[in-house]
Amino acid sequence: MPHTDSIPAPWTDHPVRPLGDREFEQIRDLARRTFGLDLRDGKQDLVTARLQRLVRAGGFHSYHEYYRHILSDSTGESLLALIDALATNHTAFLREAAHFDFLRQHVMPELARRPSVDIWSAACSTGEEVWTLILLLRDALPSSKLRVIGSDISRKALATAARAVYPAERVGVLPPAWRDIGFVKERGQPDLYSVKTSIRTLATFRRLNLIEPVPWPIQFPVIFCRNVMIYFDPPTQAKVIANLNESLEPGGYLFVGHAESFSGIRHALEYVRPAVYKKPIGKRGGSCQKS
């Protein structure tokens, strides 16, 4: 049996004991403490499916051995691999298109006189939201200096975002003018499109854990943080909302997923419309309220 304090020699074929209730609770607690993921009851099969490759590749005979190894790995690499495996990275270009319509119609006119505009795409996953925002900003604010910061907990997702190469069917949902401005076919691979350099230079990507204090030196007029808080329990949601609020300038807008609700959570934001909130003007933090 391998020593749990070091990575054992990998075996390509060896029995791994099924994920037990106690091991599930250990991994569940670790995920909640380290990056806020709420693995609800009944998610044992999901955890098994997403972690079994790491367990087998490490030569562990049980999920408890694997869990012990994560705790003992002082480099933090094993924990990052766990996060990459458990994080859900589903997104799309123009996902929840009503948000982009509201942004163009109601928010862009407020930003039109600014010489520069920075927007934060929190939980940007594989980058589609970042590129959609940049294309909209270029279209709506042609005279402004633009930057969209994309952050995510998953290194794997961020690597895909930075690579900025996507299947043609995913890019196809964008308006033709945006496709022409933003993308070029990959040489020798007609089914793949890559983001043009002129668009890439307007994006910055950074790994960030939303349950930790956010280190930005500026506040943003717009933050997108969509379809990630559904994976958090209410106390973690409240912590994330507070962190986002600190990074939002007075009068700024926070966009969340349409499946997400602040109901029962104390926060300092004003409700605008479903999945859109605004920070009160004249208050850095705002007074807390319960939705």
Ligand SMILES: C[S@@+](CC[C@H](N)C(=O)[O-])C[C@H]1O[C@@H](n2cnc3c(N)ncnc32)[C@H](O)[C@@H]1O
Second form
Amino acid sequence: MPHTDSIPAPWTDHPVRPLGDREFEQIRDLARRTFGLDLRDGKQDLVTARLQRLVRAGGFHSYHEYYRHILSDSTGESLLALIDALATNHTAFLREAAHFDFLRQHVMPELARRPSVDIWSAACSTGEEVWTLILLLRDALPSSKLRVIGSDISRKALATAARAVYPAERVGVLPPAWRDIGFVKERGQPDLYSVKTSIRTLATFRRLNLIEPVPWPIQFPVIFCRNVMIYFDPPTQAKVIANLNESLEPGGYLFVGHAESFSGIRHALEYVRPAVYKKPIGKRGGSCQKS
Ligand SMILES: C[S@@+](CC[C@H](N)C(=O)[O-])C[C@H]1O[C@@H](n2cnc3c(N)ncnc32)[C@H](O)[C@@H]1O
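Write the structure block of the form predicted together with this ligand for the protein whose form predicted alone appears above.
Entire complex below, previous chain first.
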């Protein structure tokens, strides 16, 4: 009996012309305009690897045909699928742990007297950052009403975040006490852990494109926006920092990824320590521009 994996699916057996330079330029331009992704020279192989499944599945014979289809698809579904395929969703629980230490030691005492605390995890990917924040907040601010808003552009990543079920080895990096408070084993699947309802109810997920103006009037005392600006070019980074600045309370903190630097970008935030910035108190905080 043949192994079913060896039978080609109907859509895999037609030839697709390799991604040419002009087609790469078209997709690069589309990705930059729609969600800020800066596909630098030499990323052709990456684009091919991430898009060829969609090109084949759609029955297209070239990347140009596929590109034309995205432009003509008035539902926007094809563009969403392109974004899902091109976005890098790598994340982890307790990623860049120094941020959580700083948050607990220096920021939580400032928030301790508030009856309610809302934090924004911008570009939260599959949710690990959101659950880590909630577990820390619950520990540090047991009597405050808590909410973490997780946003991302990728519909697929957000669906995983909202499902909130993770392999045991990913959850295993958390302190055992947090694991017990936050997770239960999935019934019949010992290698999977599910976020408990008491924790889930403290999170809200929302699809949001960081290169567009923020759609809410809320200002947060803390925003995490980590490991996404690294994919943007400097003018887009400046625009995103300006948007985030508008959403920070005076005195509020912005956490970015440790590999991300604001050097060369003029902005209204104070440097606190590597990958942590603060909005000065008493200033409206103007826009950020490349210097
Ligand atoms: C590498 S993950 C970072 C996840 C998490 N913040 C962390 O540091 O572990 C980057 C995320 O940014 C999202 N992203 C990329 N461009 C975006 C945009 N324009 N607006 C919102 N999210 C975006 C991707 O979908 C992806 O989930």
